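One chain comes next, on its own, written out as structure tokens in the form predicted on its own.
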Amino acid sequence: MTERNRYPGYDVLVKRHSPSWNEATRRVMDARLGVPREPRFLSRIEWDTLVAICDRIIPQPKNRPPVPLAAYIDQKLKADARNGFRNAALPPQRAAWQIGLAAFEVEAHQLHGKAFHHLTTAQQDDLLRRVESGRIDAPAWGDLDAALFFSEHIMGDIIAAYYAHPTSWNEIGFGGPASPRGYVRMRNNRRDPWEPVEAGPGEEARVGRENRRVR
């Protein structure tokens, strides 16, 4: 089933060069498009464990290049680049990361022999659920709280990654910085002339004009 473009026609990229976007904006969303799509921080096996989980977390359409999800989070980790914020009962965010992750490889070799990355979708999903609900067995989870592991860096980190690039904006209708037009009409269920129009179905052909139009 082909998911429904709720968006057709709008790309917020094409905001580059009009007033929503200055030079720092475009500076910001060089860097987060430039992303290197390979491991600067984790080791090679953290980092094609990490990509496994991210491809079930948030499993992407193929009729368009992925968002890196891995690379923004082996970013992340590289600058050591925190929330500000840290659930006490965690440790800091890069042990976080490196304990969870061997962990994941230990308990995909204790229940199938093999890579978490080399598993059927079906076990990556079933290890997947078992981490969420703290039903794990492997001691390579130390004191680190597997349940509390996936919810705050599993879910919100992959999930934080995924709404920080132009990609997801195009799909939420969502046009990005603003900086330094900013938003105007804050009302419920209104839109700047810089925003795109949301299509009903069999509305795409004409939102999908109009929606080319916005800058």
Given for the second form:
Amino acid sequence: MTERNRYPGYDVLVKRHSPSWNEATRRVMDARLGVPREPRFLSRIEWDTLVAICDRIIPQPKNRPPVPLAAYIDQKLKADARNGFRNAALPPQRAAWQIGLAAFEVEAHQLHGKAFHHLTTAQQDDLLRRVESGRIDAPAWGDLDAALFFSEHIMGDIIAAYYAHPTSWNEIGFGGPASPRGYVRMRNNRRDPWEPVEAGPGEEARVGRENRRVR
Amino acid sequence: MYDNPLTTPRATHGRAPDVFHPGGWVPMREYPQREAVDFVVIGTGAGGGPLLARLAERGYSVIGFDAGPYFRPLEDFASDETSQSQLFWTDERLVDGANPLKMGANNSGRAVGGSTVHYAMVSLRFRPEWFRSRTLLGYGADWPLDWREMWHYYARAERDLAIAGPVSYPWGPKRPRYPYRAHEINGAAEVLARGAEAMGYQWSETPLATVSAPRGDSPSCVYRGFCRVGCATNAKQSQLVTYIPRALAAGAEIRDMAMVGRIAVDAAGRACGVHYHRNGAWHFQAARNVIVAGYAIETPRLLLNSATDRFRNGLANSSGLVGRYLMTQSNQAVYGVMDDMVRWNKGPPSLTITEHWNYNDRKDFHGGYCWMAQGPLPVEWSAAMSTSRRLWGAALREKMGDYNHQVGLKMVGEMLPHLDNRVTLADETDRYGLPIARVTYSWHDNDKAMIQHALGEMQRSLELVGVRDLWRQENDTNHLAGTARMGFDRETSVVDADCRSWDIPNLWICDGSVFPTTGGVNPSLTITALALRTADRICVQARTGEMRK
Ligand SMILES: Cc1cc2nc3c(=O)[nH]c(=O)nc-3n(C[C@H](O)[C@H](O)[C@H](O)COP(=O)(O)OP(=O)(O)OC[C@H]3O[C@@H](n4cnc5c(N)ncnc54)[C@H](O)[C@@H]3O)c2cc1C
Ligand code: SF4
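Please supply the corresponding structure for the form predicted in complex with its partner chain (the preceding block corresponds to the form predicted on its own).
Following is the full complex, with the preceding chain placed first.
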């Protein structure tokens, strides 16, 4: 099934040289889009598990290049960039991710005799839900609070990585970077020409043409 | 080459960044480390900024230390949520208790200018009775201050920050006209207004610290809506573009990327300087007076980390209250969807407000709250949605598709002070080898009652104007206070009304941590007003000889 595209033809990156992007923004976005697609911190098996988890937390459509979510988690771990606080029941984020990913593998093997990334999507979702609600048994989790790991890291880190990416901004019709130009039309149903138009059912072709002029 | 302010200090060699001109510099006085300066101020935020400016303007030699970088907003600030986490205090802190706080992006900054560099600019005054809430309203603790005096300093803070607000504000005693006209409201803010009217409550444009017309080198706000991750145009009147430049012009020095690890005390038991880490090494700066303004986590942490044989429980802590009575504010929200194209991210996030329940006492819990319109950016929004509604997978992506139709109301509510909500030192250490903070927080019955009341009220007001698919964000808090409370005597407080510590006469604490109660409005304007008052009190005490006592 192809999902409905609410903002067809909109590409926030077209505004790169418009007054909505300053030099600092271009610098940051170039780095984000250029993230290496290979693991630099995680091991191969941890990486495979993580890629499969990311695919379930944010399933992405096949008709566009995917946002490389696992690469952003790996990058965050490599830099050891933290959020500024940690629930005292969790170990530091690198250890949390490594223990957690290994535990997913152990659980997958125990339940299905296969690596997590070889399970069906239904089996993967089922296992994710068990971890989410803390219904787990593998000793591999050790002291790691599985439910907390799920909410703070699996959901927290992966979802934040997705909505930091321009591809997701196109999808939700977010104007994206806006400095120095900002916005002019503040009231409901008023659109600045550098904001996308939303397409109702059947309007995709016409709106797509309009959105290609958004810049 | 991009000169990275996070790795190399910028305020050096007799000059500091000119935040208004790309690549520009302003001259900066520098003081030798071995000669004692009149004042060292630790932290350059809502409290530290005004102190630096006022003390320098009165002719004192003063140095402002900040652990964070000296940003040039025009050049360093991307329009991007993720990379702008460079503004936050991201060194580890442990959180626990029944309702662990979220820190980082949610609670504290690290930069010259402090948290005002990323705050949402909402600039409100306390309700006068809150300064005497124990006596007049029957809860919390009294402040040793007179509200009329605070009213005078609020007015001065509003002028200094060119607050843009309405011609007449609906609540509280008369106040002067706001210096700048109120900002135009956006679609999301209009929903608050219509909802309030439907309930018979008053509403107002929110007084904001971003200019609605040019001011000096600040252009007027362009409604880009990235305020909470730093304003790249300098419309926002943060301390970085207001008090800090004033301080420099008056002869203050700023030491950026300078983490103070310890306040030194001499044989007589007086503060005599600070040990700080800068450029990869520890240094010592001698001082005649030390003022701590590091906010409600770092201030108690520093005082506790500065323990000596004489002050075994940390400095200024004979009462045992340093780190105690930590308060946050409840920040719950109700969100929903409209058919209209709203695009709530346009403009500052909280353009309208109702303080109805701050000034109405017909309720069955203590304390007050206000609510404001909302406009979160995508990363923050996805975190609120996914954690509150336990959404992930296709269901999350589908709901995120409504981003441009979303509206919401968010409370800022007064949580009551409790002894056991506190900051202590953990066993873990940070990159400087200093023990990190453990932050313990649990909501109490009164807090929970207020939250439920507010959620019900906000929900009803959205229902009345036809917002659909409503849901509640039940678990969010923001802003900090307490941990070094001011009071009437040395047994029950850490500092006196002048923010001077009871134990060490030349050690002051002047930031959000001195609040005995936190009120139902955002705290910064009160912190700034208090700092302006403290600067005046210091000058008076110096004149009358009280300083030497
Ligand atoms: C996202 C967000 C939005 C907010 N919005 C609003 C709002 O709209 N209105 C409002 O009133 N308030 C708001 N606040 C709260 C407000 O920012 C703070 O209450 C206020 O800035 C606190 O002032 P302060 O002087 O106590 O500390 P801060 O402004 O945080 O300054 C403390 C400074 O001290 C430095 N420091 C700490 N320890 C050391 C050390 N040991 N050595 C050297 N430097 C040190 C830190 O780096 C920091 O720069 C918001 C906060 C956040 C996080
Ligand atoms: S909306 Fe105004 S205050 Fe906020 S970031 Fe933009 S220019 Fe600055």
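This is a predicted model, so every value here is computed, not measured. For clarity, a rigid core is taken as the largest C-alpha set superposing within 1.5 Å between two forms. Positions refer to the first chain, counted from 1.
Comparing the forms between the two forms, the C-alpha position of L33 differs by less than 2 angstroms, with the core used for superposition.
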